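Let's start with one chain on its own, the form predicted alone, as structure tokens.
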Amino acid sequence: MQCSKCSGKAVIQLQHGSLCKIHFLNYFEEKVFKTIKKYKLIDRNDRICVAASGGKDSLTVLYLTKKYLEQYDLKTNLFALLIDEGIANYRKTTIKDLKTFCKEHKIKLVIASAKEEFGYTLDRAYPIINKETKKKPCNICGVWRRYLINKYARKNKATKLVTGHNLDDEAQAIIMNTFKANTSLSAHLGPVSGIEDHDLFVQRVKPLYFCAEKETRLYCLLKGFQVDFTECPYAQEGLRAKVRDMLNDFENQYKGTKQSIINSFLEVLPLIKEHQIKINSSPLNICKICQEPANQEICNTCKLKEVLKNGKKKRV
């Protein structure tokens, strides 16, 4: 293939043409920066926490967030936050990659450990919780990660929480919520997560919102980032994996399917948010156990901790 903009060799074929290495890198970075500007994801006085795992998406968004701040001379503090769930033969590798990356780019790294916070790694907790609740590892991990990311971002005085969610991730979430009739969850999607601001929640933003997974992967490779592309060993057990494969099949047959899902969703998102605000008149609760924000009297994380506590008693 030949680049649509020059005579160079193309490295990727997109829906509207092929691009060489230089033009692809420029295209990708410009798309991310346009997203940040259009949706006002970063303000001049923000202290930014980038939720990083050491994978391709988080390294890319961490690098480009830093580059954006430097390019526009924003005197904003930036640090990376990694959640160590305790997944054998997976997380240690990504932690190593992220430490190397942060050292090279002079970025502060904060690590929060599930083992230290809850007394269990995910590997140890999953069999106990699953026996009592039938919850899959991705359900448990999601609860833990959301809890720890928000808690430690706030603890480190972050005003914005940047995540590496890309176009594929968002399209999958939209379809999953549709399958499960989770309109309330869909209201929290979009380039800026959430419905209304709250002091206990650090606002989440997604600079890679319009970037396809294959684009992020290629950007990582072309930039030479040290990253392990190994998938989490639990990933295939969740609904997301099935929805991902389904959307990939559709994308292969009908180019632009994922982008169309995103575009259609963004048109109705303001209505979904407005509806959710109207029907959800009750104020946010504070967990009576840990004092973190919760939808009920006791947050989901503390409920899981109670299951682990009861499971330990039964074993004794």
Contents of the next structure:
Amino acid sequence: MQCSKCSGKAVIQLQHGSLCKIHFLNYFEEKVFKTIKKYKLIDRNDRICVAASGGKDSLTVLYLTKKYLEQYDLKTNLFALLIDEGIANYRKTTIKDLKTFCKEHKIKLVIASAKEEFGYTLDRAYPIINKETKKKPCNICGVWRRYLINKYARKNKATKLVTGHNLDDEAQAIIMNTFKANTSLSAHLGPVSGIEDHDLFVQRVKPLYFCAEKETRLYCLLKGFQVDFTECPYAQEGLRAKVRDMLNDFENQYKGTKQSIINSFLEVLPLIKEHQIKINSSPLNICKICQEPANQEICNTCKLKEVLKNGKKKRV
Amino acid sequence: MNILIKRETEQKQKNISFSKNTVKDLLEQLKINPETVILTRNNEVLTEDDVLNDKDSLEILNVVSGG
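Can you return the structure of this protein in the form predicted in complex with the partner chain rather than the form predicted alone?
Zooming out: every chain and molecule, the one shown earlier first.
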């Protein structure tokens, strides 16, 4: 198949035509840069932290954020932040890939380790917490990651936190929240996360918001980024996987399904956010123990620490 | 015709007997959703309409991360 813009061989078929390697790379980069500009994701005075795992989305967003800053001659500081949860035979490979990538592209890399912060790797903490609470590893990992990313981004004086969330992630989240009637969670979605600014929260932004997962994978491949596809040993086939498969089936039959979900969601998002601000009677708390942001008196991370402490006592 | 395929998460190639023409036909035969993979032949990215030839050696790359 031929590119719609030149006589080159197409590498992807999109809803509006096919593109060769050169035109696809331009299309993809322009889309990301337009998103950054339209939603004002990066300001001239920002210090930017890119949450990076070494996977395809984070490498792409890290590379393109740096390219955007250079292209528009923004003297903004940029660094990558990796969370090492402590998962044997998994995280070490992605750390190695990310270190190589950051060295090659002259990007500072900060690594925050769960072992150093909480005294436990996820591998050691999971059986203890699971015995006490039945929590699954992804629940624990999610709480730890959100806590550490925000804490270390702030500690390193970041004013924006760039994440690699893509169009598929967002469409899945919208559908999952709809299935669970969880409007308050949906209010936190969008290219700029959250509903209100808070001193303790570093503003999260998503430059890949309009990039499909397949496009990002193709971008990585064509750019020659080294991406490891080792599956996390704790990866579960939960609701998200079912929603992902369902959306991919729809997309295959009705091109543009995921984009349409995003477009219609963005039309109502300002209303959802406004409504959430109005009904949000309990503003964000500060955890009594660690002074980090919390929904209740004690944050979820400190609750997990308590469980670990009690679990350890029982074992002794 | 015979097509050799290798998935990036697997070490070994598989020999597939294939009687149709295109990448789209092959994915249908393998029951793989085209949204979830990218196919390459000699490091060249293929689209669904690309025609396959006997003894082609293909790699199937996963789109979804394994995290």
